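Form predicted alone, single chain, as structure tokens, below.
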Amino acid sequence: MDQPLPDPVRFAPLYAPLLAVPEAADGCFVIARAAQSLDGYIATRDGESFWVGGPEDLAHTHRLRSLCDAVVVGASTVRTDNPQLTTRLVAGPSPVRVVLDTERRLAGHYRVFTGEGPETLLLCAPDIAGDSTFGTARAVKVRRGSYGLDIEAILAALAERGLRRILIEGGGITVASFLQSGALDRLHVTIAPLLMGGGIPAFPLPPVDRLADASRFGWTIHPLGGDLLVDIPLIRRV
């Protein structure tokens, strides 16, 4: 009977590309991840997403965090999930936590803004008033884009702080914004054997009129417990 491969060997094809020298001019490597049902939803209509993927997918998320300098989430993810964004399930350092809150509407009681833990940056628009700190977080002004904060400006603000390996963790609008802007080097999508019949779509992108206009990618499939992980290499344009 074949013996199972040890984790470092088994996961090398999945994680080794994330450690390559960044090729983009800004020196950043940007990866996004999502976990979706078989029919393409990341949460119920009320926002429940614990857990679409299985325990192995959760551990995978923590491994990605441990390999990155910063983990980025939108304000809705903080409001709905109240995440810690740490690497408590795996060995390795926790990344700097970055919250995108264009209008600075989040309350200060969420876990990323209180207590001990990794550093947190709150990114908001330059025309929004507020102190330079927000709880334990530091507020950083970033110019507006066509929707929310400008993607290129977000990456520049993080690179200025030495945060060049960046994980875009959620939610769907944030991941879709980076994907649509051409700001991703890699995309990891976990597909769970789960049918939801409706909810929040994984990629809320503008629809195409013809299949010929749809984006088509190459990918590699990795079993992840009872789920499937799709690893998609991309070419950054931003």
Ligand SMILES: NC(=O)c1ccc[n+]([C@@H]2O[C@H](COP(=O)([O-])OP(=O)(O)OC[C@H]3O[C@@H](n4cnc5c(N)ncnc54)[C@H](OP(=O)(O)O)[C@@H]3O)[C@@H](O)[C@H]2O)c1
Contents of the next structure:
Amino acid sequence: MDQPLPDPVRFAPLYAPLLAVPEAADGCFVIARAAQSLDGYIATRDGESFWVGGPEDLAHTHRLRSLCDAVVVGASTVRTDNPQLTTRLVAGPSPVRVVLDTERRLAGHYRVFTGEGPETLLLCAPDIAGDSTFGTARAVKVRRGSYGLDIEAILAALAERGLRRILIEGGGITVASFLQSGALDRLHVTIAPLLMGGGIPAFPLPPVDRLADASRFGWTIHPLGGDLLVDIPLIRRV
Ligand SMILES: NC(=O)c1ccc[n+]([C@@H]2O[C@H](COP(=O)([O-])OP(=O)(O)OC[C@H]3O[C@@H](n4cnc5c(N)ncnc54)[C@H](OP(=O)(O)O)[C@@H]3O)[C@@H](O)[C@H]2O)c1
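Now show me the form predicted in complex with the ligand; what you just gave was the form predicted alone.
Now the complete complex, all chains and molecules, led by this one.
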């Protein structure tokens, strides 16, 4: 009988591309991830997302964190999930935590701003007043973009600090804005076998009128426990 492959061998095709030398001019390699239902939602309408994917997907997310220098989340994910963004489930270092909070509206009690843990950078717009620290986080000013903070400026601010392997962990608005800006090298989407009927969409993008205008991708598919992980290589435009 065939022995199942040990995890490091089974997962090599999935993780090896993350270790390649970044090709983009800013020296960054940027990967985004999402766990979505069959009908394309990452959370219920009230924001519940624990857990869309199964335990293997959770371990996969922690593995991605351990392979990256920085993990980026939008303000709504901090507000809803109060995440730690560490690598508790796998061996390997926790990345620097990066929160996109243009107007500095987040309160200070969230776990990324309190207690022990990896460094947190709070990214906000240059015209917003405030101290250079926020709890245990350091505030970093980044110019505004057409929506929220400018994506190229976010990556430049991280590269300047030696953070070049970047995981965009969510939520949907954040992943979609990096995707739409052409700022992703790779996209991992876990598709879980559940239907939610509505909720927070995985990719809130402007609709196309014609199928010919839709973005179409090549992908490879990896079974991940009871879920399917699709691995999509992309070409950075910025
Ligand atoms: N299933 C999953 O894989 C997964 C993963 C993560 C999160 N989630 C769920 O996702 C939900 C939150 O997702 P969401 O789509 O509502 O919001 P989000 O992506 O977490 O946060 C979006 C917010 O980030 C700030 N932001 C600043 N600059 C930005 C930029 N350049 N691009 C995008 N956002 C920028 C904006 O807030 P300001 O204008 O205030 O700056 C924006 O409204 C939660 O329910 C969470 O549980 C699910």
